[in-house]
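Single chain ahead, written as structure tokens, the form predicted on its own.
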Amino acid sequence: MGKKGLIPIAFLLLLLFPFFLPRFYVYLSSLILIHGLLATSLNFVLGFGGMYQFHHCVFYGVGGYTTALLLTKTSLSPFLAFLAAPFASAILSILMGVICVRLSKLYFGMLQISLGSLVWAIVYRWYSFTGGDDGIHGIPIPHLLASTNSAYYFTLVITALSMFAMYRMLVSPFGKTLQGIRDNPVRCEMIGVNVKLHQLLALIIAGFFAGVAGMLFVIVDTTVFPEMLFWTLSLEVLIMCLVGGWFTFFGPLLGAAILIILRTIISTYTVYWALVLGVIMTLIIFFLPNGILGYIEEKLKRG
């Protein structure tokens, strides 16, 4: 069976979850689906596009905050938040890619650090407005998606649409130029490529979809704090496309399940979470350079 045939099987297995796994788990595995929606959306500029986004979380947080603050200091429809969400996240991207795009690789990664920092910045101080270091508890979300199941199920099914649409457009010309640009850019841009459009147009798709997790998060968490915009979770993100195989498609979502199941496991026998997440990162980059898929989809070329 190809790969494309365990997809749907996958989906089956886990619309089943909430039937034989505990209220927590189920909980668990919305976190799973949406860090690996995360992840897989910086994958779309990071190991399809080439761009050293060092500070994509900045997108989920803001996606989180305008679903929080519209739900809680307006009357709009629950579901008018959560459309708001990725569009907001997707205007920041312009904002900040319209800037970063005319520099490349490490420069444009610690330029996007910066201005991510500002913006976590004004969030963490504006206490009158985002709640500050406190952040934003108890948000109010529609009875038809207050069960931990029922925001489980609808974060399955946002995720997976999600999913689709970035894979779509990854296996489209528009997709393959973006990989082009990421092995080439000079030699794309003399043959006629616009690369800082392509560049700039993956961002804000990326940007977009970081949102939907961000409005995601709120749904299933009820809440919303200043770290969703902090460099250190930008980071733990990184490291789970590092980890999955940041040259594969679910990659990402792979390495995002590790971390979150490693880190839950961990952290109820150590609060040295970081240093264990030092030494995974040290053994992939050592022995497994390409990720874990990467490395079993090598392997099954090979064989």
Second form
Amino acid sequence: MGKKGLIPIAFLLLLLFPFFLPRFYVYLSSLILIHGLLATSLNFVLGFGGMYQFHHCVFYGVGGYTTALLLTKTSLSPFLAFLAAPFASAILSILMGVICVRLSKLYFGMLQISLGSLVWAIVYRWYSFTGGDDGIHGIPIPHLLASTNSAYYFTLVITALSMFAMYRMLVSPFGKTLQGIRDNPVRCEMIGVNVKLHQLLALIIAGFFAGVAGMLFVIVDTTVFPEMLFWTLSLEVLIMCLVGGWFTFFGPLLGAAILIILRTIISTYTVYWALVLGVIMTLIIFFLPNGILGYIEEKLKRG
Amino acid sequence: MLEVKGVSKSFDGFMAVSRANLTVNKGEMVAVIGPNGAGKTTLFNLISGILKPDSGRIIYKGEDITFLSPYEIFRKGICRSFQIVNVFQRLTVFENVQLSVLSREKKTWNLLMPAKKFYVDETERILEQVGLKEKRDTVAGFLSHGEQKILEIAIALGGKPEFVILDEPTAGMSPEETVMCMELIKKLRHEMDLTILFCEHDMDVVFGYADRIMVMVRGETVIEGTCDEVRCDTLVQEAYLGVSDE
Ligand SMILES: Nc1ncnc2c1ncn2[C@@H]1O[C@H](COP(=O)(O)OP(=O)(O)OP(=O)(O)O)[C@@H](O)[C@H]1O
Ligand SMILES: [Mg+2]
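Alright, leaving the form predicted on its own aside, put up the form predicted in complex with its partner chain.
Following is the full complex, with the preceding chain placed first.
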């Protein structure tokens, strides 16, 4: 049985989680899926596009806030509130992308952090609209999705569909072109590829799926808060990609699982989570520069 | 087919190419020679649109292409390889060449279909022609240097070129590899009806394969002529062949 056979098995196992896991762990599994989706969407442009999108969770936060605000401040159907999140994130991606994509590599990353922090500052300061540093709590979720288990199933299905969509895009001609741009933008230009436009579309797709993750968080947690788009979360998501393996498709999901499980365990013993995170990061960079899944894939290929 | 007329390019006041002239006729194989830093690569960059000249004109098939962008020039059928290996390191050999074909056919925006179904026959035919068929699924970064230089040429062929520019195709190759590579280029030239412009330091290779030669020294065209004309020219012997140890 090939590697592909593992995916349906894993999915079936995940479907069974609520039957034998306590509620808290089901909730934790939802968080892992959401962060896995977020990290995978970052990796779409990071590992596969070679773009240093350092402040990716801005699009996650904006997605979450879009859903939250529409649910609390309007009488719009919840379905539309969910649907609006990825599109709001995608629109923000267009705006930021058009500005940032002119620069390359680290300069791209620095500008992207600056603009992202600006968005965070707006959310943080605009008390009357966003609730400022308190965020918004007790967001009314439709009855159907309100329980921990139903929120989990919804998250599982949407995450799986989103991951499938991203996978298909990465193996499409566009995805291959994106990887070509990552490897060698100059050569890509030479063989007739409009590099900047392809990068922009990739950024929009990545932002879109980060928005999906943000929307899912609202359903699972019924809150939003400004930390959702603070740069430390972006850093954590970046580390998820690196730990899991940023040149593999499922690496970021694995990284998300590892980091969230570790954080849950460790924070019961110590408050120095950031320190632990730093140590993990250092170890990975030194010993597994391609991440855990990258290392495993290499081993399998070499036989 | 290609005419370079009095083209100059300076970098911060340094004339890398100055009033260079060059004519390449259809079906010819023309070599540009000159010592290190003579401006050969710069000239190729000017023709392929990576750089824009300060003055002069570049005419291709009667059309002025002086200020076209690299991808417009690529679409006109002028494809090139690079002196320093310039492939897609993490893509497989197949994907490297396929990408070039996809781009030529303007299919790079397709998001919905798996790429592995696109232009399989054409890509495999190119790989077969250059002898990389066995390495089809090898990641380009794992190829030997010589194989990467060949892949470099294969990517250029993906653009279905009529005119191919090869910047030191055999740079860094062993003598045996060099012969193999030049024989390959000769074979491709006839099979695909190519016009070729290349540069090369090895004089045996140049005199053995080129129809005509253009000698460049300090950015200027010293002489342009057949192999015999160039060999006999005293200016060249003094300025280049005698002095340079290449
Ligand atoms: N982008 C650049 N900026 C400044 N100077 C440059 C640039 N590109 C080339 N030069 C200079 O222009 C001169 C010609 O360089 P070029 O690379 O064209 O030489 P070449 O004939 O290809 O040499 P080689 O045989 O070593 O490949 C060199 O002196 C080089 O330093
Ligand atoms: Mg050169």
